[in-house]
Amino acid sequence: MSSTVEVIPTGAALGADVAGFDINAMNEADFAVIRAAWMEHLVLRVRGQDFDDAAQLAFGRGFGPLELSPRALLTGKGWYPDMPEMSRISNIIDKDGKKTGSLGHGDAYWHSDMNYLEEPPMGSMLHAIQATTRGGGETRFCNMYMALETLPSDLRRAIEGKTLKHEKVHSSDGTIWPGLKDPGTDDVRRIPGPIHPMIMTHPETGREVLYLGRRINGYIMGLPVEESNELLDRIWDHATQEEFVWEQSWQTGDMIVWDNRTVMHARNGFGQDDERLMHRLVLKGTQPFYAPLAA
């Protein structure tokens, strides 16, 4: 069976468009084509196509199991009781004032998703129900394999073998994640988190990536706090660089799909009026680690 998918490259430091396929009728080949493309670019569009949730459930268990939200995680109650595996991100307020999906409509900082499990999701995808309409809502994503390829030699020297703990409290907009307190204290060495290396394996291309999750009370193990911080400052200022950076400007019905263990993200702002609705997924991951490539 062949494949009629075409791979559009943007032509920036990341990001492809995936066409002439139907997402609603997917077979094998499309599927191979698909994957071999997310390898290569780290993230795909795929847009002007019409499907529903079930669709995007399908498509993502194409690409492997899918992880619960956070909000299922973490309180045992997703957005959706048919549906855990589901997020919903909106900025709409019901009729009693409500919130009714999460991460508002402020910026999100750069991260990459639930870095906070000790399995992170290896990938993501997110459909756009409802875009905004008045601008704002863009989604930034910088490519991690060049951000470490072209780390200063003094930077690299830094953080070879070493691993950073990734805080489990706070969300990617700097809010308290549903069910969780703030761990009130000023020393990050004291923070809950898991532990993941800077320098990690990708499992399936064998490339070194720079992993670093989010920013928030971040802590290189064994350094003193200071040495730390300013470290990882120096690490974050080159990482996201505009030149390793494509930017997503969203239309109602275009879906992402990013290689959560090769790219960050962040998000824009936008109008609290300017009612936009996402759908996310994720896709279960595994334990991140490092093979140091042969000499």
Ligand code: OGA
Second form
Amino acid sequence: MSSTVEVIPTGAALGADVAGFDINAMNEADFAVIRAAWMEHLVLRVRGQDFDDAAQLAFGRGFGPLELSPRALLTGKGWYPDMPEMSRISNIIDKDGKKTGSLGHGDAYWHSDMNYLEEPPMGSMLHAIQATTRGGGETRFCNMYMALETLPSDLRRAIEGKTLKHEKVHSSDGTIWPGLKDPGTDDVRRIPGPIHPMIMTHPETGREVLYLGRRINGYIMGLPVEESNELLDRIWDHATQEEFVWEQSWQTGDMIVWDNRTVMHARNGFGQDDERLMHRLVLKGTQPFYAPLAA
Ligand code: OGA
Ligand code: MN
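Here we have the form predicted on its own; I need the corresponding form predicted together with this ligand.
What follows is the entire complex, opening with the chain shown before.
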């Protein structure tokens, strides 16, 4: 079977549109082209197609098994009783003044999703059910292959073979996840969390990639705290430079799927008088590892 999928790169550091297929009637050949494009461009956008949650779930499962939403994982109760994998990302407040989704309307700082897991997600998908109407709410992505390739050699040497502790409690809007407690200490050496290699091997492409997770309470294992913080600040500044970034300006109906191992993302804030609603799925991943090629 041949595929009609077209891949249109953004021309920036990452990202491509995929078009020329019907998301409600996917075939295997289409999926193979989409998967290869995903590995090459890291972030794909589906624009101008009309589809529901069932189609989003089916599209996600085409990439691999789905993770539970953070809320379902942490509290046992997700946003949608019949879809424990689906997150609601929204600033909309209901008539009783209750939040109807995560992340609110403020900025969300740079991160990769659910880096607090031993097996962080392979990827994530956001479907814009309702985009902002007055601007703001753009999502930015940065290319972590490029960040590593261009890392100054002294920084590269400083992190070669090192591992990073990622903390568990903060969401990317700076708040503490429901069901979790403040770590109760500033000493990053004592804050619990999974330990992942800073340079990891991509399990599918075999390429090496920089893996930072999120800055808050990160700690490079074994280093004096001050040294770890200085190094992390320099590496984060390098990784999030404009030349590695592509920005998605949402239209209602857009869906983006990103490789959570090779990109970080951040979100611009928007007015609370505007309304934004995204349906998010997360694709299950595997434990990060580093297997340097023999010299
Ligand atoms: C997320 C996230 C950003 C956005 O859902 O993981 O970071 O643009 N969202 O809503
Ligand atoms: Mn995120």
